[in-house]
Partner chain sequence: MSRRKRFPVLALIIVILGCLMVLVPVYWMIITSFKEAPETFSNPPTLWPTKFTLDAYKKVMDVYSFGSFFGNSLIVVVLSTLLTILVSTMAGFGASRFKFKGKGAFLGFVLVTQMFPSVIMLIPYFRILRLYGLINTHLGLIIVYISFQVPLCTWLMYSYFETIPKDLDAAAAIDGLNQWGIFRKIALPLSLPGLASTSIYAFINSWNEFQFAMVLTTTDDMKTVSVGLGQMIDDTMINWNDMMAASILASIPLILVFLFCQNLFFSGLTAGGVKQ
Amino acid sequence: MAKDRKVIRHKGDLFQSRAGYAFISPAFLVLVLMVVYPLIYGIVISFFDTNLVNKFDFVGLKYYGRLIKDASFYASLGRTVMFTFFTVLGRTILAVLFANILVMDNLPYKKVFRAILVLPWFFPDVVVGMLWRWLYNANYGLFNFILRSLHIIDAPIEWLSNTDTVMWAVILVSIWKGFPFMMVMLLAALQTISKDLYEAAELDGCGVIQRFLHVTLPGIMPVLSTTLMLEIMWCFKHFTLIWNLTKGGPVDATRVVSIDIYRTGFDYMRFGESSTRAVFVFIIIIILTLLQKKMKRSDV
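In the form predicted on its own, the structure of this chain alone:
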């Protein structure tokens, strides 16, 4: 009798385990088809001179050796670092500022302001690109209209056609589009800090800056460090918004590494070289991910 119960229990456990695998198999197949296979295929074709149809000439590490000596790739990498640094910096400043304002108890219409500030995050990059291209337009754009009305400028500024202004214009758009995510994360972190800590700091004679440095900043640091690393990774491989605004121009002034990869593959039809660049960026993202995990482990 006891033996029969064990057999029945074993069969039940076996059925449950098989049922579990059956339930996760669709998601697993999608993951393999949409992530794992393209990743492996991209790494493989970096060793080939190919048009992805009927030409697969093995070249080994030729493209990797060429990439190491490619000054244009390092230039696009430098532009990517610049774009990432100033975008993340701007998003962080705005996110910290607005999160601290929205956490105030005596702020009127708090929910309304919160909803308005989160709106840019919900707009698709294509819509944001079209909107800001109109704002930046030299002939009828809103920015030039305001500046000329205030007599700050005499002639319209070609925001997206001037190599001196275009990168800063793109960075401004990216900051506006992305800061709400960080703001929401920091707002959630701020709400976990006890009010007693602020009261104790105020009794000790701490000013606003001191309370921020010694109470607020340590309280939000675990969330802030993780969010910063995520923002860095996202900005480093950002493509859609920059492409919709400038397509990498003018004169490659906004040709960041993601656009360089795209143009090498689909404009010049050098898919092997394009994959080599993508593998290089993938390695950078992996390094950043490992740094994020190490930072998160140290916070714990």
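Residue numbers count along the first chain shown, from 1. This structure is a prediction, so every number in the text was calculated from the model and none was measured. For clarity, a rigid core is taken as the largest C-alpha set superposing within 1.5 Å between two forms. First, how it differs from the form predicted together with the partner chain.
When the rigid core is held fixed, the Cα atom of R148 travels 2 angstroms or more between these two forms. Relative to the superposed core, A253 undergoes a Cα shift smaller than 2 Å between these two forms.
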The other form holds:
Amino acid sequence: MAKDRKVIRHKGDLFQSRAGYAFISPAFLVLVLMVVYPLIYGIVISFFDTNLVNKFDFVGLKYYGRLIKDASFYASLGRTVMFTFFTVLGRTILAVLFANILVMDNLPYKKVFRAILVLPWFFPDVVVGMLWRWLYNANYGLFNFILRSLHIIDAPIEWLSNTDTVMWAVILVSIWKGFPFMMVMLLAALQTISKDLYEAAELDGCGVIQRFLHVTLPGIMPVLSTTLMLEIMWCFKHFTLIWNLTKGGPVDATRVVSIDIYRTGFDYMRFGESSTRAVFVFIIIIILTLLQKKMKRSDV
Amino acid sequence: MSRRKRFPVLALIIVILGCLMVLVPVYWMIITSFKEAPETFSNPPTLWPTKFTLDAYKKVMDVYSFGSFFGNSLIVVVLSTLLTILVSTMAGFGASRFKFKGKGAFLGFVLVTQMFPSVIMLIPYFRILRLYGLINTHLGLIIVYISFQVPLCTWLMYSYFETIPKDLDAAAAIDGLNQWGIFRKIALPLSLPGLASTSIYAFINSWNEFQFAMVLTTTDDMKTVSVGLGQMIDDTMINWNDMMAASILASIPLILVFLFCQNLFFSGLTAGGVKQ
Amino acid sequence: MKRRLFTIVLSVLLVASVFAGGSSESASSESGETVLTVLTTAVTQEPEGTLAKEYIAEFEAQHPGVHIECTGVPMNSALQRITTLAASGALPDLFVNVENIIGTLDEMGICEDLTPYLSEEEKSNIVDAVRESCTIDGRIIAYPWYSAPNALIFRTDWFEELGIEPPTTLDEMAAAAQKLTRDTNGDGTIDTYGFGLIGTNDDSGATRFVMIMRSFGARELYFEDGEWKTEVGSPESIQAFQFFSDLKNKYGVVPPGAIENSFNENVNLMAMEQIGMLIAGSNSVGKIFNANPDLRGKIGSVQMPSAVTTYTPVSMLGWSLNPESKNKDLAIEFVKFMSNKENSIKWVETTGRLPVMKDAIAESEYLADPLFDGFIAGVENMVQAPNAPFYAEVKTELGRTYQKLLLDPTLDVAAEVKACGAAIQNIIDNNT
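Having seen the form predicted on its own, could you now give me the structure of the form predicted together with the partner chain?
Everything in the complex follows now, all chains and molecules, and the chain you saw is the first one.
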């Protein structure tokens, strides 16, 4: 009681823990009821040799041991990191760029541009994957057709057949599909920045870049860092687009961890091993998130 | 206000390039949906349909029976989005504005639930719903989608509340508002753009969710639009015109939701302006 | 604001409670009907779906008081769905089973032994190879519905034009492919290619590669003396990989992008008149005709060409019965009905998927069309594919190797194939 009063005196009526619990309790309840069991289930089966139906042989850490020694797993991890890094980078650049342009007061047809730029977000991953696979096709794809009609190339480019280009082709699709999410989130964040701040900065003689660094960036930072964190998480476990575009091929050029997880699980029916990989990814993402949080804290 | 005077030529060029990048594939989708099946297989490809037809759209509604899928999707997605937003706005506000024991742990826990690849979660989810007798019901899918979206939306809302200066609600508290009042009268209106964009996010994600909807609905009268789309993918051959028509129809509600929420952005802006 | 928020919350709760109240799983059992639950791939496809629903309605009409509750699932997520259902104890009475998942499903113990339900006559009416592939350890665990065996389909008009005979050996196939690869309009670029090579590392790609490798006499996986073995790494297998890679890298008879072209793209290419030959199932021909009606009468089929032998793996789609089903007899009656003679004959005419019952094959006039020659020969000579639960993984390994060789012609084929053999052996060791 005394403690409560102290808090009230210092920071106002708001900072009362009971009210805080009240506000988060519905969310907490949802998570406890729905998410905890699946999570534990996923972790537990990583210690079993199981097809999930009639075979549950406890194998302890056998799969973890096997995985740690598996060179191809590290290669998959490396590809996952590459995919994640460049996808998130590309999405962030486009999102920041377009969001900042789309809030400009003097930009004509703002609403039209905004509506066009968010379009990729509206189509499901499956459809986007199939569509781009078609566009990329070496024989009858639109891209090769356009490039050939313009006489830019003579022979068709096999975007998805070439181990050098395939990852970039996949990353491009992934950026195309994903940047609108961040853009919209940032657009919303930009709306909360007061116009007065910009005017003040301008009066102080700040240029465009300085205004961006000193006004815009701090203003959108909480949203930017959250979306970045979410994006990294999603990309790390992303599956659908890559699967529909390449199935992880050619050879292993786009075989990321999520494809490994899917293949070992639902192709090979070795759910224990599949789950081991998932747990690994899980741990890696936790570490990444902790790092990100730490960096954010040292930033502020 | 010199920002208003200069016409942003460079910005305009960038935005137009961006739109082109987006529109080329989208144009292809749209144009394909108006072609007859054989024309979608013509080589070289035709950039404009030689015979413009709405057959694909008719087929999507009649043969693939997307009509009922739309109804199911609307019920499931609208309800789950509303509930998600309610729950996660409260949680985001709570985490942003209150100091309490275990706050960091809560935010971490929220995130952790999102880190596990969803394929592995399929079976446990199915079991839970079966336990409650909710397989092949709207309510079952609604619950699943809420549990998917709440963690991310909580984080998004949390970060939006973080962008709103905290001295505002201290001032409001002095004016005699209680916490619920501050949440409703100060924080909520100010975070309206964030609320709108988070709602769009939740809506789109649930609308396009395929894997769980596929497994958790068993009869045609319960299937959602995304399931209908997924069923059109055949190992042998894809009827591109049908599929593109279905994708476009499926995205119309999303476009409407976006346009609606876009207006909220501006109302949020004015609200913010007044309060400032 | 306050009022609006409360209205929203209230209405949401209201609607939610309505659903909570009305969410009974299925109401039909209350009316005293017998409900048979069925999981099938057929109803999500066209034209299969319409006809399957017709059959089901007919069965229901013949059996008053019986309701068939049919759930559709696309083939590519069938295994995932069945596993999920089985792991949750929610398996339907009948579920789809095909040759490449039958071993896995049997291992789960979810397929009832159907042997006691079938008369000798009924058993012997099933095409022998199909019956064998439905049988594991002497138990018939799936009742077949239809089949879509692979054969080599080719453009009869182009073959006539160039004066070539349909190939019976792989050498003839390669030679024909070279002739078919040509610049038809004289603009200096090649317009049609000889062979639709499927280079993706997926089941349809690997299955077709296995057909070629087995033609050379090398088996990717087989069961002998109580253990699984592989012949990948043998001189014959090296020849096969060499041949496969030569099609692209030496003869240049495959279209650009062969490595990324799955079966799907190749069907498109055939419809676009860009390739002359393709290893395909009988049902694909109908889809090609739909996409390009001009091709009717211009496509023929021959059995898979051979090097030293020929190999057509069994392709079968059938039903398995849940051992916990309460309506086993009815279920059996249903599956027998679906592939009875009359229905099988109608089925092939609509869908191009071949009957698996000897009487239907013998009596179908439709199959007398020369278009089906290769497929019929395929049905008669089908061989059971390995049913090891880890067969999918072996195929992925093959796929990885042929992609490597297709990509880089300078690689040492023998060394790569031997490494592939070692990797397959490793898979065998890990799983037994």
